[in-house]
Structures are given as structure tokens and as C-alpha cells.
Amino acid sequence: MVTVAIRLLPDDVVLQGRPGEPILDTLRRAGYSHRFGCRRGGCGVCRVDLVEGSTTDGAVVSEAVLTPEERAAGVRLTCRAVPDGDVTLRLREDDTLRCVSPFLARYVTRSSLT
């Protein structure tokens, strides 16, 4: 299976992610999570910035939660957006990547892709 590498600054954890899956689902299935509200792009919680790489949004976002120039300055939600390669996010200064199942998270690998 052909995986993406989804690396998550500032704490330089690297997660495989599966091809189509939203970074959400990648982060919680590695046991991680950070803030995030409906999971269905509606309420605009789980933005990150894209710093590297691109992504499409599985699914539609409103206008209203996202503008045409926080797309443009690489702001994503987690819950819609799809790696489309490898991409590096940077979570914002009030978030925190959090381990929330240490048992799954033991498996991920903590490095930089660099």
C-alpha cells in the first residue's frame, strides 16, 4: 500500500497516512489527536497551516469557514483535508498535538522527513 508521510510541526511527528484519508482520520488512527470540533468542515476548529506540499478537500467547505485567502495562505481543516503527497502542517499557537492511545502511537515514527 502507497502511503503519505504527514509530518506535524512543532513536534516533528511523522504519521503514514493512507491514500484519500483526511489528516483527522491519519491522526487519530495513529493515536494522536489536537483540537477539532464537528469533523465535517463546518466549524472550522481544526485548522492547521500547510507549510509544505498540497492537499484537496475531500469534501466541500464553505466559504464561510474558510475564505478564498486563508486557502491561498495555506490554512486547512484537518477533518476535510486529503494529502495529496507528502505535506508538512504546522498546528497552530493555541493547539497541541496530544498521544491520546500510546499503544498505536508507538508505532509512529518520531523524526524529521528532512
Second form
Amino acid sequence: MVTVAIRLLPDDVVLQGRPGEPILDTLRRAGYSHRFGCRRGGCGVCRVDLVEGSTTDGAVVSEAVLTPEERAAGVRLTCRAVPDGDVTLRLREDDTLRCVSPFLARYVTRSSLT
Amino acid sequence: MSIMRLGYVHARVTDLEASRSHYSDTLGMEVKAEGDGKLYLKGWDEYDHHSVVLEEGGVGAVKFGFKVSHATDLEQYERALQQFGVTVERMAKGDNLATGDGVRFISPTNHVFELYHEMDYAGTETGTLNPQTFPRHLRGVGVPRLDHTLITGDDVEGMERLFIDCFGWHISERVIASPEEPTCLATFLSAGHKAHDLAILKGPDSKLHHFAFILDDWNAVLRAGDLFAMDDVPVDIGPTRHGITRGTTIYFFDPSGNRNEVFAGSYTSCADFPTITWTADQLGRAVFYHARELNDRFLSVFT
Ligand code: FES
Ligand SMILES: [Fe+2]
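Form predicted alone done, so how does the form predicted in complex with the partner chain look?
Below is the entire complex, every chain and molecule, led by the chain shown above.
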């Protein structure tokens, strides 16, 4: 399977995303989490900043949730944004990358790297 | 003179087709009309034309409709609202599809509410003459009816005053910061005999926390949870129980991120019952009785 590398700052964790997979789904599949709410692009809680690369939303995101200005400035919703290729993202200061399942982090992350 | 119930919720959705699948296939509501970028749906045990209106574009609530018991109530409530001092206007028959004329007002929390007395009669599949207990071929969860809504805003106490002074509602339960600092953080308002028809949580104005559908019992709530797993519906929490209202529950999200709830097994409330009070230090138990702690989404995820 062709995967994309999703690099998450400031922790510098790299996860392998599957084609068409929103970033938040990659995190959860790999045993990680960060701040999220509705998982459907409605609450805006999962905002992160895109540092490198580009993404496409997997479903419509309302401009009331993510304004065109924010989007132009690189703000993305992890529950909707699907990487177009390798990407680097930075979590906000009041957000943290959590490894909720070291088991998954170990086996999913490692096997997808090999 | 009385408000009988929350008659409709009109919400915004980002994708009408994804919403149709959620509300119609998963929740089992019936699409009664569509067009103009809107869907009108009803639960199987609702007699009126619709209880949910979905409008394409954005997220969150557009407005909430309360149905009053007599046509003459509208004038009286209009006067009461004017006296209370909120923005009130008349709405004409046909402003809302299949809905009669009424009174529209903006609440202290900046939500739009509409009072109306007439809506086209749609009836139910089981009918009103020697009916069976439920329609045999319900889809998905098969929600019978809309039950209540929880919204957020700053002036929680203002909402209490408005619904008590203008409409004669009562407060079944409320959350205060502490006995020494009795700021109201949440209130559960009853139009009649339910633990709540409308609840307000302290938070940003104009926002929707959730709207809820009633189910028969805990087994139906559990079965709804199974269907959410099958249909990949994001579950916020549950199945569990609320301390407040004692209802069993699942919070989940529609395809646009609006929070929905299925709810069952609350208690009967009366206007002469004392108000149950919860303090903020017990909020975890008050909201999610078993876990006894809030998840990080309850106080931060709104549309
Ligand atoms: S979790 Fe709600 S917008 Fe992403
Ligand atoms: Fe509720």
C-alpha cells in the first residue's frame, strides 16, 4: 500500500497515513490521539497548523467552522484533512499528542514503517 | 395556556445527502418533504408534519419551535415576551413549511425560538383507531419522537426567568458553582411533566450542544449503540446514564458534527416539585453518572 508520512510537531512523531484517510483516523489507528470533538468537521476543536505539504478535505467543511482566512493561513481540521502526500503538522500549544495505546503505537506504527 | 413541547429543531448541515442517510437510515426518521436545500423529517410516533428541519450550509441550530396548546396563547405569549424585553416578531403562515403563523423571539442567549399552534397533520403508520404498538418495518434506531434540546449561552439565569415568567415553566434541576457562589452553570427547564424540554449550559451564546430523541428504554438505547457501530456514527459517550434527569443516554454526532442524543428512562416532573441542585464539584457524576467524570468534549464541543 502506498502510504504518506504524517509528521507531527512538536513531538516529531511520524505516522503512516493510508490513502484517503483523514489525519485523525491515522492517529487513532496508530494508538495516538490529540484534542478532538465531533470527528465530523463541525466543532473545530481538532485544529492544527499545516507546516509542510498539502491536504484535501474528505468532506465539506463549513466556512463557519474554518474561515477561508484560517485555511489560507494553514489551519486544518485533522478529522477532515486528508494528506495529498507527505505532510508536517504542528499541534497548538494548548493541545497535546497523546499515545493512548502504546500497544498499537508499537505494532501499527512499526509494521507500517517496514 | 401552555407550551406543549419542543415541536421542531431546525439545524444546519454541511451535506444534505450524508444527513439524509444519518437521520433517515440510521435514526429511522421519515423524510416528509424536501427542496430548497432542506429536508423535513419526522419520527414514527409524531403526528405533525415534521420535527427536524435540516438546511444545507453551515452547522449548528437555526431555530427551535415550540408548539402551544391554543391559538390564543400566541398573543398572550407575545405580550409577555414584549414585557420581558426580548426582540419579538410575528411570523406568517407559510414562513415555515406546513406551519401556521406564530411568534418569533430572540432569547437572552441569542437563539431563535418560534411559537406556533398549527402544523399540517401527517399522522402515523399505526394510526389512531385500535392501533398496533409500533410500525413493523421501522428502519435503524426507529426514533419515535424529538424530546428536548440543550443549548449554550452566557445568561443562563435570564433564560430561567424568561421561561418561568413568560411561559410558566419550572426548573427541575440546576447546576450551581457552589453553595457559597450560587452562579447557575446549567439549568433544566420543564414545560410540563418531563425532567426537561429545554436545557441551557453556560457557554458561548447561540450554540447548540445537542438535540435528543426519546427511546422506550435502556434496551433500545443499547440497540441504538449497536446501530451506531454498524453505521460508523461517531459516539461521544455512552451508553451510560445522566445523574441529572436520570436518563439513559448515548451522545453521538451527525455527519456535520451536530451532537444528537438518544435518551430514555427519565422521570416525571411536576411544577410543585422542588428543584434538584447539583454543585460544580459533582458535575462529573451529574452529567455522566457511572464514569463520574466529564469527558473533555462535554464543555467544549458545540456547533
Ligand atoms: S473533531 Fe470536530 S471539527 Fe474535527
Ligand atoms: Fe439531553
